[in-house]
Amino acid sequence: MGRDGTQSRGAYALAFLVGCAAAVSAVTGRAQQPPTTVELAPRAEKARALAHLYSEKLRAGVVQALKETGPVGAIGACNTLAPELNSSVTDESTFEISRTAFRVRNQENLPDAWELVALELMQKALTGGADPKTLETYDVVTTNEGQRLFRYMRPIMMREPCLVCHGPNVAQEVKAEIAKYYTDDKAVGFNVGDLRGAFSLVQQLD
């Protein structure tokens, strides 16, 4: 079950934007009727904002975090700052907010299908040159039970203040902290520019 209290996506067709450039990569399962541009521009534009709004909130939080209690310290403040500020986009829109990535430090993040496919598509665009900013998948979802959901993500880059938590160095204290957390983690070894991960935004339509 995805973490948008769904099973397993029977029918999707993902659109992938590079810029303006827009193509629908797949169809799997049985058919679906494509939704207008007209119905997801919108949706679009509002998720882009919550998306923008919670990346700059979080970034925010943990840059204070470092500053007031180091690395260690930072541990624990993002570890209760990302579920805090996941909560207040959901309370304050229509849309539920989380993040996930190939590698990922809380094992309530992985990547569903949809969700994995976008990632790929991502890591790709970026490998081939694209700016990570023009970046975002987003399309209507129906499930096996037939309920019809807005997904929309975007890429999460990797920035010099988040190497001392995920960067290919990590302290040995470190470590020992997050280990408190997460005990499975896998968010290591990446560098300023990586694609760390993205933002997913569920919104329900029925």
Contents of the next structure:
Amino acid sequence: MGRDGTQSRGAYALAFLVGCAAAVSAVTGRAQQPPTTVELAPRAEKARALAHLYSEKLRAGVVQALKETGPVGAIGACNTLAPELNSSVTDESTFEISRTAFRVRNQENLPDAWELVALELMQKALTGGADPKTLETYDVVTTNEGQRLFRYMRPIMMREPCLVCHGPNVAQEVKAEIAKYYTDDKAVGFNVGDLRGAFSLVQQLD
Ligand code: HEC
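Please show me the structure of the same protein in the form predicted together with heme C, now that we have looked at it in the form predicted alone.
To see the whole picture, the full complex is given below, headed by that same chain.
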């Protein structure tokens, strides 16, 4: 199973077209015409709460690792932290949570078609001056196998503590440590306030 609960990332070819149109209206959090009778708002509320919890835990974990071991030591923690937190945050629910971005450190986090559209919408809204806290996208999409999924995304913004590992001037020893885990790191060069990526949540409906 993929991290979003489907057999393959290619399963979204069809869903992409549906999701694309709906995502435009949903980027502000309001889907005008839900494509099914599935109630979107309560699910979005749950997804939003989980994303907040995950975000807080991740940030606390990163800050603690930085304090305890410094940036070089904290790379290992970041490598394992996100997947560990994933199950701890979603244990009680039927959501799967992950992170994605245009430019990634871990290739596993590359966006699928639906996530790419959502990221583009977020970037566009931010460029237009939108408040990142207000941005979210959600929808019900159907995979090629006929599986219906509730999908939700909200932005992850660059903040000051993130610079040491994702900023424009990552120290040589930090870069070297990153390279031990990730052979094709594209997740550097971000400034505070940039869209770093997004939380992505998926819930199987059938
Ligand atoms: C100590 C270094 C370090 C710090 C500090 C750090 N990160 Fe990361 N970040 C990483 C590593 C390592 C990964 C790859 C994790 C994985 O394997 O999924 C990563 C992955 C990510 C991803 C997933 C997309 C990708 O590139 O693979 C996002 C989004 C992200 N970081 C955002 C942030 C934000 C926001 C902050 C500040 C709150 C932050 N990071 C601070 C090291 C760091």
